[in-house]
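The form predicted alone is given below as one chain in structure tokens.
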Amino acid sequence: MSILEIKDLSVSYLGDDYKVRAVDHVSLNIEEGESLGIVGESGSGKSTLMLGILRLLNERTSKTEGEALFRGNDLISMNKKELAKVRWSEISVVFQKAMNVFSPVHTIETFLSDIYKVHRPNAKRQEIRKELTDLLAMVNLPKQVLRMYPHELSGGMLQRTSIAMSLMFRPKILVLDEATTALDVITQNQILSEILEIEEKLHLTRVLITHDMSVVANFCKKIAVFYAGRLMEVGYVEDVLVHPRHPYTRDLVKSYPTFSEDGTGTVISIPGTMIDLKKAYTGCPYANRCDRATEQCRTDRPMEDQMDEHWSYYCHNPLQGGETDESR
């Protein structure tokens, strides 16, 4: 059953004399209890998609159109009071730069307590202290962290504290927007493993936005591949990454570094650059970099094709099974 149903969603950034369509008519269903990884190059619209859905963008310089149905209620058309009840308590976000989240002049306890009291104004100090201590324990942090200031914590501890804060009201959906990108590999794996345990305990639906294909392969069940504001392919990780249908998915997988037994590595980059989203275009946005592009790819927007109910792609000339080794 879908917990979040995104229908024909577009998000544009507005300048004085231009418009950038950062998300371009995207439709995507997120099932309750699933873990979805959203991947793509920088500028592909991954973060903008979730920021637009939660209406965290400046309304004077952006415009969000379409629908985002959370349990049947459209987040895009909600008034601010209704939306405030959904944020934090129902859908929560962990951002990349944890240091920017916290107040540098307040202890962790003071900062988190203030947030708690906004949503639970009648809560007693003892109740809040217990709740915060339990949250820190959930992410393997000692209660002493409550007395510390943000600058006294390491990057991993800060990110754990940020995750604890996002779980304060036991949300139904947890969005991690590049939440572990700045951390070393060991700390990243520790935190993601802890999130898997929390996810099972709290019955969370998780959306992980990342550049790292290995993170999605190891910590997500489904994957959605974005490029230039469009959804290219979506399906189960073992299907999409092993037998991609869209050439961009194949190229993205092949661009991930590989290493041989002697320690030498191979990196295959995708030639060309992303199209300028300030300029109007027709067809597939990947056509100028794709080795399978035809004239139809440059003129006609691809419609959705499905392998099955869980696996779909948008391509006029899709790969057939076993074409992942095809050279570019």
Contents of the next structure:
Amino acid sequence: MSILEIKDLSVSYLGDDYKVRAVDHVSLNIEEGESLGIVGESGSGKSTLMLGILRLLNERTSKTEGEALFRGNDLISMNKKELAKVRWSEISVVFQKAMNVFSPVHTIETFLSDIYKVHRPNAKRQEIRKELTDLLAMVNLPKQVLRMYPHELSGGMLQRTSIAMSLMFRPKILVLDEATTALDVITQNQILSEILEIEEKLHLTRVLITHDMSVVANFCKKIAVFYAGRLMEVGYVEDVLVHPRHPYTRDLVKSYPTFSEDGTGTVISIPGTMIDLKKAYTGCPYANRCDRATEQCRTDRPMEDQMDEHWSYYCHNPLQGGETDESR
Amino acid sequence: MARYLSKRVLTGLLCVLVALCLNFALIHMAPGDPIRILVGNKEPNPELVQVLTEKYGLDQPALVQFEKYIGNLLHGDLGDSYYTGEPVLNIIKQKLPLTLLLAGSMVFIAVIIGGLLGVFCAKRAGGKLDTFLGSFTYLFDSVPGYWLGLMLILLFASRLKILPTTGLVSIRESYTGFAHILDMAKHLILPITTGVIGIVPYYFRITRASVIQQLGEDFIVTLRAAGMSEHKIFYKYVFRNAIIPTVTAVGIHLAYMIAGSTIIEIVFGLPGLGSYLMTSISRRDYPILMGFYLILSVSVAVMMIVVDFVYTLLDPRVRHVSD
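Switch from the form predicted alone to the form predicted together with its partner chain and print that structure.
Let us now look at the entire complex, which starts with that chain.
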């Protein structure tokens, strides 16, 4: 059953005399209890998609169109009061820069308590403290953290606190927006493993936004590949990463460095640059960099093609199974 | 914390000492002989000049004069005015309260107006009203204080006749009690307004910039994502973080305003420290100048220490470093 159904969603950033379409008519279903990794290079619109859905972008400088149905209720057209109830208690976010996620002049306890009181306004001080202590314990942090200021915590501790904060109301969906990117690999693995445990315990639906393919491969069931604000391919990790249909997915996988026992692992760099999203274009945004591009790719927008119920792609000239080692 | 503050006090004292040395050197290096100015005529009596030069110790080497000055200073003696013979400390005691009242009122009112306008515009950054008010403050910024003061006198005193032109009290009346205070307040409206208009843009820009910066911080997005109301986000988090640079600016500004209100005191004929300082400069009244400059450097040093202390209260990161 879908917990979040994104239908034809577009998000644009508005300048004085230009418009950047950061997310371009994206449709995506997120099933209850699944873990979805959203990947793509910088500027592909993966973070903007979630910020747009939660309406966290500046309304004066951005515009979100389309639908994002959370259990049938459209978050985009919902009034602010209703949206405030959904935020954090149903959908919560863990942001990338944990150092900046907390107010530098307030203690962790003040910050977390204030968030707690947003959804439990009548909660007593003792109840809040117990709840916060339990939350910290969930991410293996001592209660002393509550008395501390953000600058007194390490990057890993801050990210754990941030995760604890996001789990405060046992949300249905947890969005991790590059949440572990800034951490060293050991801490990253520890934290992600802890998240997996919590996820099982709380029956969370997890959306992991990252540019790290290995994290998605290890910690997600499904993957959605974004490029220039468009969804290129979505499906189970073992299908999409092993037998990609979209040439961009293939190139993205191949441009990720891996270790091989004989040292022969090759890394490719995708030639060219991403198209300028300020300029209007027709066709596929990857056409100017794709080795399989045809005239049709430059003129017609590719529509969704499905391999099966869970696996779909947007390409006029898709790879056939097993073509991962083509010309590149 | 105590160690940090005592360190700051010591640094402050050192700064004042350096300022004293510089002031002494600059005053004595400036052209113009105080005795010649005091004696007044073009061909002064050489004997009189000799007597006065010896009386004030100006015949001695500069280093000896400075040593003597510091010695007296440590005993609380700032010397006597060459011109009036009055102790410098008495003159400062007489003149300083008005200057402090002027500077304090100007900064206080400017912080309120500039701060409110800054917050108002920051919330509407990029909008028409923000652009309009922003340009307007630049206009105020570019208007010289003496010109603005004269224009206000022309409008409110000469033409509309609703406020007095100059001075601190109405000489023809002899008000007492509350009527006296009211009369003084009436006389201070135009000078304070002139000063406030001059410094409002400063606080407007500081507040606007820091509020805009705070509104864009990640923790504000977190609070929004958590469903907190914009009202609470603003007053508990944006304002609390944005106030830090404004506090620093107020402290430093207040110290400099003691000297900065000179022009206003002159234009409005107010008997404050600034206007007396100008007169003393033209008279080369060394003890007065040294005394006034000492007050200025001490006030700057004290305000810096106060700002540092307040900063440690407002920002735990600074407290952390200072600990």
